[in-house]
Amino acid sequence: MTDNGDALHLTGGIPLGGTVKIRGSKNAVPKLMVAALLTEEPVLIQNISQIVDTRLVTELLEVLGCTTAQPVDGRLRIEARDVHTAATRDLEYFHVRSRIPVLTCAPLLHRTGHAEVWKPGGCSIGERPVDLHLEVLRAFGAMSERTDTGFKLTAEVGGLKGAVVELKYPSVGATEQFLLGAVVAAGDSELRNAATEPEIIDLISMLQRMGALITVQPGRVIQVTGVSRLRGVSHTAIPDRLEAASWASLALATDGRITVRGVRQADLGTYLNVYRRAGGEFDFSSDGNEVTFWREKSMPRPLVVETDVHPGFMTDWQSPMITALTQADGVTVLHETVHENRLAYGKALQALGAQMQVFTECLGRTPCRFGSRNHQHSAVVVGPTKLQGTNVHVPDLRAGFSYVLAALAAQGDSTVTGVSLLDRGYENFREKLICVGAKLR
């Protein structure tokens, strides 16, 4: 079925059907785990997925002095009573593997007075600069010193000061850094042009239950009054809207019928509209916890897709959707505005037979920040194309699922290598593929 866990041998060309269950959001749970650094009392996070990113952050917290209990049935207990900074070799290990460690800076400055910012790792989807994180931390009063690997930061223990920050772009990471610092900074803080994704709201909900004072105002403004102490909490993470959309796109591409359990309709609103316009259809259970996706038309409809920050169409949704739209009857146009290197999967689609061409120009309603920087961030896909199985290699997490999706929509056999990347964001994805009828050799 697999080759050392890093290759899938797939037979495509058949409609897929079955049921999969999703758990806590990959983009929410690690940040909730980092928030546990802000209190000495126990924190219980529920509905977590057993994925690589969760295990990596668990190891990071233990290196920083936390005690954790082995996750059981989607529950993880964290106690950050004796927090300290990590050795350089440990910092390097975690920072080159994920962008999550940079979010420990505000809590560590509050608890220990020391933190380090490294160039973040994770998927190869763009530069991911740390300048916005540094801007936030310096506004709170942190002093920075450049090093060979990034920056060393210092502050008085418990000495962060309230600040007003305006982001030049509504960055999710910078907004999370602001929240993790502002809730314990002395006085009032305000963030303008903040990100407002559901994962941000989930973090705010947990921090409020820990005793934080946070108000989300209209116009992307977040106001925070710092408190001297946060308490422990039991919090259930929101479901992974990215994984839910991935299975929906698989149903659309293969003309299948896939049911996803453990969802929230409100988090999928923008995706559901695009899915229906693309010729897909869906039906929710009465409690809204389960949704079934299928293709209503004989083939998908072509679309103009433009990614954007929430409440726009998510960048993580676009590669599975565009892959499905290779089967649409007509021309699909994509404009990626969030990450500058999210179209690497186009070469694999071309190898499978898709007619996809990428461009450096903005092919959307308005020019974006990548339009003058020579990044290939727009694409035109002409369909329908009869995909044929071949060998492809996964470059990043979301593109990885798209490669699997394309292979299952293609006629014949394909080998997809590098699929261990999918373990970062999809819990038991091989078993789930089998559950929906995929042929894995």
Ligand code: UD1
Contents of the next structure:
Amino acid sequence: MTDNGDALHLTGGIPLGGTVKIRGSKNAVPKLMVAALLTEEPVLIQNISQIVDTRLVTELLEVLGCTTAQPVDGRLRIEARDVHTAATRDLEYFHVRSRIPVLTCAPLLHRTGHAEVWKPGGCSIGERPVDLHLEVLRAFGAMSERTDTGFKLTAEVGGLKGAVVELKYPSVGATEQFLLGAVVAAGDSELRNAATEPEIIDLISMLQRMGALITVQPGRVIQVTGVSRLRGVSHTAIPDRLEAASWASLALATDGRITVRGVRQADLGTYLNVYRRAGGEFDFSSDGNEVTFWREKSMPRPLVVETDVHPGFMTDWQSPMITALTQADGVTVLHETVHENRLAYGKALQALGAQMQVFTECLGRTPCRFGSRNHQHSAVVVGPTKLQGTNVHVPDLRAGFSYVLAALAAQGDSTVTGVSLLDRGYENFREKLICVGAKLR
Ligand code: UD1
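Cool, the form predicted alone is there; where's the form predicted in complex with this ligand?
Below is the whole assembly, all chains and molecules, this chain first.
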């Protein structure tokens, strides 16, 4: 079925139908794992999926002195009794592969007095700087020293001090860094212009159960009173709203009918509205745990889509939805306002025959940070196009799903290479494709 595990040979043009089960959010679980560094008591995280990021953070925690047990039935136990720093060369392995390790800085400064920041890795979706993380850590009293690869940070063990920080942009990562420091910093802290994504609220819920005092105020303000000790916890991660939306878009694109099990409707609210406007329909089971997606109209409807921070249309939902809208009857306009470089998949869509043109101008209601910086962050898609199978290569995780999606919507055979990148965000990806009836060779 696969070539060295890194290529998929697909035959498209068939309506896909079946059921997939999703587990804990890729954007929540690794942060919950990092939060385990804040207590000496055992932490049990449930609903964990076996994806590369989870394995990478497990290894990192072990390098930092934690003991972890092999996950069983989606449950992972972490004990951070003897946390210590690690050699720069050992840390580098993790920091250049993912954005998550930068979040260990606040807990490590608290527990060990030392932390390091690299030029971060992760998906190739823009420059993705760490200036806001550094701003938060310095506000807590950390001293920073520039190195060849990034920054070395120091603080007194247990000596972080509460601070008031206003972010110039509501960054998810910088908000998480703030939370992971403020809960153990001395005194009161406040974050203004904070991100409030469901994954952040999940982290807050877990920290609260560990003994933290956190209040989310209206208007993107988070207030925290530091406590001297956090305790162990058993916490179930929220479902992956990114993955749920990916399978929904696949049903829309192929005129299929796909059921996603293990979801939470509240986290999908904005997506569901857009899905319905695009001519899709959905039906939830009475317990809300399962949702079936299908195309209500004979062709999807074109849309104006603008990505934004929560509760806006999430940037990670954008590429599968836009790929599905290549099948819409008319002109779709996209304005990506969160990441400056998330339209690279347009080239592959063009190779499959889609009419998609990208622009540096802001094609949306609100001019964004990227309009004046010459970033190609808007697009116009003219549909419907009969996509034709071809060979494409996956450059980043979210776009990766779109290539597979486009190949499955296209007539004929396609080879998608670089699909191992999808293992970072989708558990048992190939098996799930088979579950929805995809033809893989
Ligand atoms: C997280 C998600 C990612 C999602 C994004 C926005 C994880 C593992 N990844 O990424 O899937 O697309 O939220 O919902 O949870 N920025 C700065 N300086 C900083 C930090 C960020 O300028 O110090 C900028 C980034 O370049 C980007 C924007 O802020 O343009 C948003 O980034 P951020 O919200 O921090 O995203 P991540 O936490 O990296």
